[in-house]
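For reference, the chain that follows is the form predicted alone, supplied as structure tokens.
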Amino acid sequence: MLDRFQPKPEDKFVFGLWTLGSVGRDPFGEPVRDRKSPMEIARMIADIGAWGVNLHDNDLIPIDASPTEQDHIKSEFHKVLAETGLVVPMATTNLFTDPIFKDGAFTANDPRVRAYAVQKTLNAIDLGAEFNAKIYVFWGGREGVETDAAKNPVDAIKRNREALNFFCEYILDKKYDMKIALEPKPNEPRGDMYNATIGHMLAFIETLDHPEMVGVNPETAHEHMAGLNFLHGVAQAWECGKLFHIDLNDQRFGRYDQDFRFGMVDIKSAFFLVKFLEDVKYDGARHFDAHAFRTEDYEGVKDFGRGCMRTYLILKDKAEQWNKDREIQSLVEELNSDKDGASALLGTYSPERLAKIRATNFDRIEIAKRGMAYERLDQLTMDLLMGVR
């Protein structure tokens, strides 16, 4: 029997080298899996049926590699991409692991650190361009403080803006076919993070010299760990035309960076997210920025990767079912029906509309009596997701 939940290239499923390549280290435990080369990880990603592979600069090339070593690694990676058919939709820079970034990168107080971060990022942008990455992501992993005595937050904003403006100009100067996506994270690894949410990032982008080049890369776990509604943030980014890339995983609310398999924890949130992406015809990469359990060997890591994609495809199928369900859609239609032609009173301001809305007599007591049937709609959704509808 044909399994219709197998990934296809048009699904644009992507894994980072750091995801399937995770050795299972955590703050309390040493690695449980042997480290694999970038070429081995890419072949694993291709083996499970994904479309693409994303990378940090140092996922592919060690930070202290010589020019000769760099050229050899890049040559080998090009061969693997040609062999497997994988593409590189997104690249990014590791500005958080090395000790030099202990006080941040672009917002660090030491100008030597900021200058090194710019130099490292320029090299990494060139690396991404070499592999035809169309999106360049910035996650400010150490951009923050443990004490507000350490930095003036206005200075931090200005330093961050200066760096982003520099990179936009560089991309334009090099004529790279590349846009930038900023990745917010409300919690960790600093005590308090700058530009912590999708909303912060959207506001910051509008202050840049080239806001048209910059969007966001929201991540499920980042929003869930802070108790935020990920769908709402994604929808705001989409409505602003700024959803350039997306990281999919799962996370228990209030916990720290679990990076679980997509849909593992909150299946209903995952469902409405998938439904939104499919309904609006989001055409970007669907990147699973997650990790297998520390209990797994590399066969288990492959199971994890396949599970991320399979869950997405099952939820995509459920979304199509939800959109076609007559009872559900009749409820949706009723909920959005135009009672007494009131929608004509709404819209763009005009003197005529102002006069009409002022002259209308609203029976607020009667209007308030209306039941919304949200309980019924939600249970129908649960029935559908649990396979009894």
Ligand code: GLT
Second form
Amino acid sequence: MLDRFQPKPEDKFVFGLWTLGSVGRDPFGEPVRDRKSPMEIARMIADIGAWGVNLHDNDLIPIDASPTEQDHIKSEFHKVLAETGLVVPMATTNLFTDPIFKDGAFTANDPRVRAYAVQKTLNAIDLGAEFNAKIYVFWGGREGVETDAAKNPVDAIKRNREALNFFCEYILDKKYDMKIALEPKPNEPRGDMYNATIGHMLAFIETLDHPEMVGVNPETAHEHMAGLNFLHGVAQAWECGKLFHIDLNDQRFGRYDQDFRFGMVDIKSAFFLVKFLEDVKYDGARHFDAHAFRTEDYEGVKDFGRGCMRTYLILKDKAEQWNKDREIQSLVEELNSDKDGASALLGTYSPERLAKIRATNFDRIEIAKRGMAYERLDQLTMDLLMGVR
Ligand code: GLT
Ligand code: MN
Ligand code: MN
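Now show me the form predicted together with the ligand; what you just gave was the form predicted alone.
Next comes the full complex, and the chain you just saw is listed first.
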């Protein structure tokens, strides 16, 4: 039987080398899986039916590789891409693993560290361009503090801005076809991280020299860690033209960074997110930035990867069903109906509109009596999601 939920290239499903390649280390335990080479991980990503592979510089090339080793690895990776048809939609820099970044990268207090971070990123941007990555992500994993005695947060903002302005000029100089996407996270691995949420990032972007080159890469888990509604953040980024990339996974509220399989924890939030991305025709990559449980071997890792894509496609199907469901749609229509033609009173300021709105008598008590039927609408959604509709 044909499986409707098989991933296709047009779904633009992507996994980072670090996702399927995760060896399952955590702060309390050693790796549980053998390390695979980037070529092996890419083959695994292609095997499960994804379209692309994302990478940090050091997922591909060890930080201390000689120029000859670098060339060798790059040519091997090019071969795997050609062989599997995988694309590299996004690249990024690892600015968090090496001990030099213990106090941050662009926001570190030591200018040698900041300068090294710039140099490392310039090389990593070149690497991304070599593999044709159109999006360059910045996740400031160590851009934060444990104590505010360490750093003035305003200095941190200024240092971050200076670095991003530098990279925008570099990309322009080199004429790379590349945009930048900033990924917020509130904490972990640092006690507190700067530009903690989508909202912080959007405001920061507007202060850059080339805001048009810079958008966001929101991640489900990161907003949930901050106790926020992910869809609302994503929608705000979308509405101002800044949703350049997205990291999909799942996360229980109030926990450590769990990076669970997409849709695993909060299926209803995942549903409304997928519905949003599909309704607005978001055409960027759907990147699953998540990890298999530490209990899994590589068969389990593949189950995890397939599960992310399958859940997305099932939810996409459910979203179509929701949009076509007559009872649901008649409720939605009624909710948005233009009662008493009141919408004519709203809109841009003008003397006529001002006069009209002033002259209208609103029956406050009567209007407030209206039941909105959100309970019914939500239960219909639940029925649909639980498969009884
Ligand atoms: C790291 C982090 C992710 C970021 C990646 C990009 S690496 O695994 O947890 O959220 O997207 O640097
Ligand atoms: Mn991420
Ligand atoms: Mn994460």
